[in-house]
Amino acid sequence: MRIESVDIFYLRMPEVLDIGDGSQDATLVRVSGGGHVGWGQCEASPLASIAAWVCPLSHSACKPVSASVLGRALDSVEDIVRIGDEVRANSLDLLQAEHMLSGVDIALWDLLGRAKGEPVWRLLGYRQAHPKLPYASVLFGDTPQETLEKAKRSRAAGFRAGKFGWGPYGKGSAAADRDQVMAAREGLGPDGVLLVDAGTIWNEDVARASERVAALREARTTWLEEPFHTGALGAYGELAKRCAPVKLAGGEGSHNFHMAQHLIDHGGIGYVQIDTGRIGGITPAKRVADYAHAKGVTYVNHTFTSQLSLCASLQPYVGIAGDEICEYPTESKAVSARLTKERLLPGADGLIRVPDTPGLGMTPDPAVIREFLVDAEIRVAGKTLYRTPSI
């Protein structure tokens, strides 16, 4: 089969904070092909992605994503990897192309899933999907108590674990962020497992986030996630040797394998976090998952937005029984939360299991995309590039 036609939405809440909170609008992207539709999302800005998408040609190595995806053929997993390897040549100088093309990716593997019979787990060579223990992703309350009220109602609702990230957490004193640490400690409870998002605060500043080890250590912390930003390896590797047995955690900002590679072989990390929606899809998010067992380092999913998102970034490693852990948001906006029409919630052990159904399983609304979709249109020298598609 060809891939006829790819739509791109763009969803929006009505009002949009400004908090660490990435599941406020979406990226949503529609592939066709065969007979069959698929669906994938970007974790990206969903005008700049629609723009990487369009953009008239500047040169041989910039030009719009959509000229190495319209048209081609669409029956193998090869497949799948040639229009990957041809977008990250042909639009090499386009920063934003890994983010448009992740979407892409994913719908081209929720696809050739649908069209296959298959679901997309063992397309990827999988004989078994097995079940992860899905930790709680919240932002730290502005206060401890807040923090703690949160802690109670994750665990209340049946979640052994939960991660606490960004809000206040960084910006005061290590001794604030010590109450928040403890804070959510006592509301999980002393068997629940424990994570810290810092969000990248302190940047390469290995100092001050040395301040906040012993606080960790003390509330029995798993790991503390995103210390600084991706590409400070050095600042990585020397906190990782201060901290454990707290390990670092990192990883959502890679944007290709490479970045993940080093980060895993230069960073000191016990856990790479790869969002399917930001590497360039579940293709190379499942050489990361590969990579990272065969150098002995977890791989997690990042996922804070939708459960469609949810689904793509557990197919990578769902097969690697050890990697145990994954992340699942319940504090997304209801552009995000509303998105699909199935949901993939916890069972009665706790655990969270994909679909067994050809392709991803999951089938986005078309009254909630109807509900938040944006009226846009991108025009250059008076030709329309870009308008908003029917659903």
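A quick note: this is a predicted structure, and the numbers were derived from the prediction, not measured. Positions refer to the first chain, counted from 1. We call the rigid core the largest set of C-alpha positions that still match within 1.5 Å between the two forms. What changes on going to the form predicted in complex with another copy of the chain:
- Annotation: Cα of residue 88 displaced by less than 2 Å between these two forms, core superposition.
- Annotation for residue 145: C-alpha shift of 2 angstroms or more between these two forms, rigid core superposed.
- Positional change of residue 179 between these two forms reaches 2 Å or more at the C-alpha, relative to the superposed core.
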Given for the second form:
There are 2 protein chains.
Amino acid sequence: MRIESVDIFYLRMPEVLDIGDGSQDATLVRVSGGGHVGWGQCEASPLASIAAWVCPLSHSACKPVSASVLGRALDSVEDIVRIGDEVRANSLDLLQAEHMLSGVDIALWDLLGRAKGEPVWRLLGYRQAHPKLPYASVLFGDTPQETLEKAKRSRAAGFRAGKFGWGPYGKGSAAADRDQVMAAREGLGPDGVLLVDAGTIWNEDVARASERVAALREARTTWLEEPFHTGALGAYGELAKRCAPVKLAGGEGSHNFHMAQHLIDHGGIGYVQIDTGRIGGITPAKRVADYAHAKGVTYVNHTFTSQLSLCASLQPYVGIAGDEICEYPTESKAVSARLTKERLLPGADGLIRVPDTPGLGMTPDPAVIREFLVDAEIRVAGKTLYRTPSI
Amino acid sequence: MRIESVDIFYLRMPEVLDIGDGSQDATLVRVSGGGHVGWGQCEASPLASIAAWVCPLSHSACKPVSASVLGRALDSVEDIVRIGDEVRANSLDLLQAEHMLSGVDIALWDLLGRAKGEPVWRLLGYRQAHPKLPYASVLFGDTPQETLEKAKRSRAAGFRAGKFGWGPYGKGSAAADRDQVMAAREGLGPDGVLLVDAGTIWNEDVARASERVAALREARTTWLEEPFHTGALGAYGELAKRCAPVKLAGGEGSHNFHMAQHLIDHGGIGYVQIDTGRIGGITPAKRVADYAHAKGVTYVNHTFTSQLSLCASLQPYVGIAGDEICEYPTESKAVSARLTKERLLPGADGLIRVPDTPGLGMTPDPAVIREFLVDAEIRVAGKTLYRTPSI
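Form predicted on its own done, so how does the form predicted in complex with another copy of the chain look?
Let us now look at the entire complex, which starts with that chain.
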């Protein structure tokens, strides 16, 4: 089949707040070809991504993403790989391209899977989809007491794993941080999987991060996430040597395979966290999963938005039995939470399973799209390059 | 003073061709404050960059670049550093932000310099601006004979250094590439500085690149540029070990300090090439220059567009006497070539000098801006977020 049309939908909540919640808007991609429709989502600024799709040619290595997608043949996995390579070459100097490509790549996998009657994970070469242990992401409370209660609620809601992050963590003294981490451990119970997210709070300061290691060990923390900026490989590598058996986790900001590879090769991380909505889609995410597996590093999805994104983000590593943990969005805003009718809910054993249906098996609800759709228009030199598509 | 207004101008040639010439359009930034005006330019897609400036808030780490710039205080170098840090934090998940920031940062340095009556390089802490040896960038000819003639013409035009790249190089046999490189050497003369640009042709294939090393040595090539994709640190590091005394050059794609640092730390490059219009402006570029100097790596500008961009790109390393070479655009299209009345022309000694006048000392010509200005408009939810500013 040919890729006949691609539509990008900008969805958002009636009010978007200045808080660390990426589920307040959505960049949704619909790809049509051969009588089938595939869906994907970018974890990215909707307007900037739309601009990356429609922007006029600047030069041979700064083309709009659309130039390497529309009209292309799509009959095999190799076609998806080729399209991604073409986008990266033709849009080399268009920085936003990899975020825009992410939603397109996901939609292409969905489309190909639907056309072939196969789930995406099988197209990726996996023979089996293993269940994953979801962790609930929670902000640290303002006080250890609040954190304790949050951890207890999370456990009561059925989550055996919990990630605590941001809030006051890392901003005050190491002693205050110890109280927070120990409260989280107490609330999760002795057998809970405790994950801590520092939200790049220490920038590149290895000494300040190191002061927290003893408490993280004491609380039997599985990973310390993003102590530093993604690019601070030296700081990552240094801290990694000092914090065993606690492992470092990072990589959500990776917008291509190489960035994740550098964290594995030079940052000493034990967990690589990939957002398929940012790294360029399922294709480069699978490459990271393979690379991580070969290097003894555990792959984890990064997902904070819809169930469509969640399902897409699990595909690259759902066939790796040993990579057990998955991020599971629990507090998404309506535009994300209600996007698809299908939901990946924890089973009786508390585990998450991806569908066995063709493609991703998740279809955005047209009524929900219409409810949250934002009217947008881009005009250049008298020509309308983008107008909100109809649904 | 306060940053009172920022305007972004999208300029382009009447016709933009699908060729490797980045001078066919321009993203120009004008910043006003305290009765002064500063100018900067992004080396980036104009429309995508404008979108990064105006896009609506997605969440606390995905804000438009404008949110961290407009209304901010600007009285010192520290203010510029702080604004850049704020943009990188507030727009962490907006990929295009660093390209947009680049032009803004350059304009802020220009503005501060004009307000203080100091050239930018002095604000950067340099006591002296050293002249640089410009190299002309030329495409390899289709045949060695053509390359020979191009090299002779370049030499006759007064350039003692010449960079040859792209065209057939790297695509055929190592023997054919040898003929090309030897023709370039012959045309430049025995004392010319010969630079070769592989344009990422070998992707990550160290073996194919290695086959060219003997000829590069034989032709006394100073550097081999971009044998691989910027992210392929492992391949860079491997080839670097095999090609001495020829050094590797790379880094033009860096859109933050860390990417350049990784090439220095893990890629084994001898020359780090930075485009101030991509890396986030003069501020991170200066940080790279300092880091490179400390590591014994030579800094070189990457500039393919206007004289405004050229002048901005020289500032970060103009005070380092030992870093002698500079890229000098020689075949820019009119929108770039005519943008400023001021021009940095080679002196009688063939060397380039930056102005001693306040700021960058380069002012875009309003008539030229009007001539190439593109009318653009972005509307979201009934609100006009961008409309081409008047000049």
